[in-house]
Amino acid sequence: MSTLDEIFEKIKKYNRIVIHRHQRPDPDAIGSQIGLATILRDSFPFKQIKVVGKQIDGLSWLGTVDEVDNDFYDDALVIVVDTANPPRVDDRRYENGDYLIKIDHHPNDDPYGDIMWVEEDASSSSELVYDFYEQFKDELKLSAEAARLLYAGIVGDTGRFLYPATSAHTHEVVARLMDTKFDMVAVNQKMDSMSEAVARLSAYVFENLQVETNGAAHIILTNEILEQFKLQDAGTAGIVSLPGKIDTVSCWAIFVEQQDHSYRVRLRSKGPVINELAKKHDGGGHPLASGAKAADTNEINDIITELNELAVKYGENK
């Protein structure tokens, strides 16, 4: 029996299913989570299927989470999507279910779950959810709403199909999702829009980004700076890709101060592999898109130095 067959057998067995995703979710985390829930609800209307996690206002157009009592987890199947390691799972009750399944496309450096389906070459977890549907489409239903959610997840994690993980299969999946006739233009316009505050922050980033001759770049966004734009950490998601638009930049780090004065580190690259650097600083992720943490300015400086070294080596090997 294949891994997908095992997962489907468990889905059919359990009448209670809870789907989790990672903290600080992006469109793929929510798209794959609620997209899978929508497919399962439409296919098995007699089952109780819930999605949990912190509600993110800026992504509420994708869907909302459910209120779930602790006792709902008794004899429940738990599925965690798009989450590489246990500490990042939103809502610690994922451990309280009867059986645990992991569905993810990040490197499987921290295995967990009774069943793990991890495809590192997939563009997104939303693409994997579609592949799961395709495998059992004789028994599953894909509505326009489910397609909308999965499409948003794919667009988000491929950077509108700019990132290397985008494959011919990714485009095939999108074409099949479009067959459901969801409003693709509305999704694209929503994902391409930004608030005035984020637009002003974007201008600040371009004006103050530190770009080295080796191709590495970085910017530090303190709480004081974010307050000037009336933004918090969540509001910085829209500026993460901006440094990559500069033709001389090959990799970059965005340091965002947290309330405890530590820093969230968003690492991105157009060539140098950065996930090993992230792992050294309490993080991880994809080779070209990772996250880490910096306890203080000393660790910020360490990360900047290491990023510069990666950029130099990449330039020497091109």
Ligand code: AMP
Given for the second form:
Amino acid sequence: MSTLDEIFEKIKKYNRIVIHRHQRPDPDAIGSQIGLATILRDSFPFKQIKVVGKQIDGLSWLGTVDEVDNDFYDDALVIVVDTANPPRVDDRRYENGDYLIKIDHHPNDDPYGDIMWVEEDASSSSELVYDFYEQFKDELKLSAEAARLLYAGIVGDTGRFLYPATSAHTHEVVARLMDTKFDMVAVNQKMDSMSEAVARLSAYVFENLQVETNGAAHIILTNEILEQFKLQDAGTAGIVSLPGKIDTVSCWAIFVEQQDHSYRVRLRSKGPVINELAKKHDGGGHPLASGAKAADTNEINDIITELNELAVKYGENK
Ligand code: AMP
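Form predicted on its own done; form predicted together with ligand AMP now:
Once more the chain from above appears, this time first in line as the rest of the complex follows.
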């Protein structure tokens, strides 16, 4: 029996299903989570399908989470989407179910769950949810609403089809999603718009980005700077890809100060592999899009040095 068959068998078996995703969710985390929930609710109206995790205001246009009692988990199937490692799963109760399934497209460095379906080459977890639907489409329903969610996830994780994980298959999936006639323009406008505060922070990033001749770049966003723009950590998502628009920049780090004065590190690349660097600093992720943590300015300086080394090596081997 294939992994997908096993997953479908479990979905059919359980009447209670809770779907989790990662903390600090992005459109793919929410799109794959609520997209899968929507497919399962439409296909099995008698089952109780719940989605949990912190509700994020800026992404509530995608959907909302459910209130779930602790005892709901007793005989529930738990599916965690888009989350490489257990500490990042939003809502610790994911361990309390009767059976646990991991569905993800990040490198499987931290395996967990009774069944794992991990496809590193997939553009997004939303693409995987579509593939799952496609495999069992005689028994599953894909509504325009489910398609809207999965499309938002794919657009989010591919940077609107810019990143290398975008494949011919990704475009085929989008074509099938579009067959449902969801309002694609509305999603595109949402994904392309920003608040005035983020627009002004973008100007700050371009103005103050430290760009090295070797191709590495970085910027440090302290709490003081974020307060100046009336933004918090979550508001920085919209500026993460900006340094990559500069033609000479090959990889970059954005350090965002947290309330405890440590730093969240957002690493991105157009070539040099940066996830090994992320792993050295309490993080991980994809080869070209990772996250890490820096305890203080010493660790920030270490990360900047290591990033420079990667950029130099990449430049030499090009
Ligand atoms: P972010 O910069 O938070 O958008 O994260 C980019 C990617 O890096 C995500 O898709 C995650 O796979 C990964 N990531 C971010 N933070 C961590 C972390 N602390 N540990 C492991 N992976 C992370």
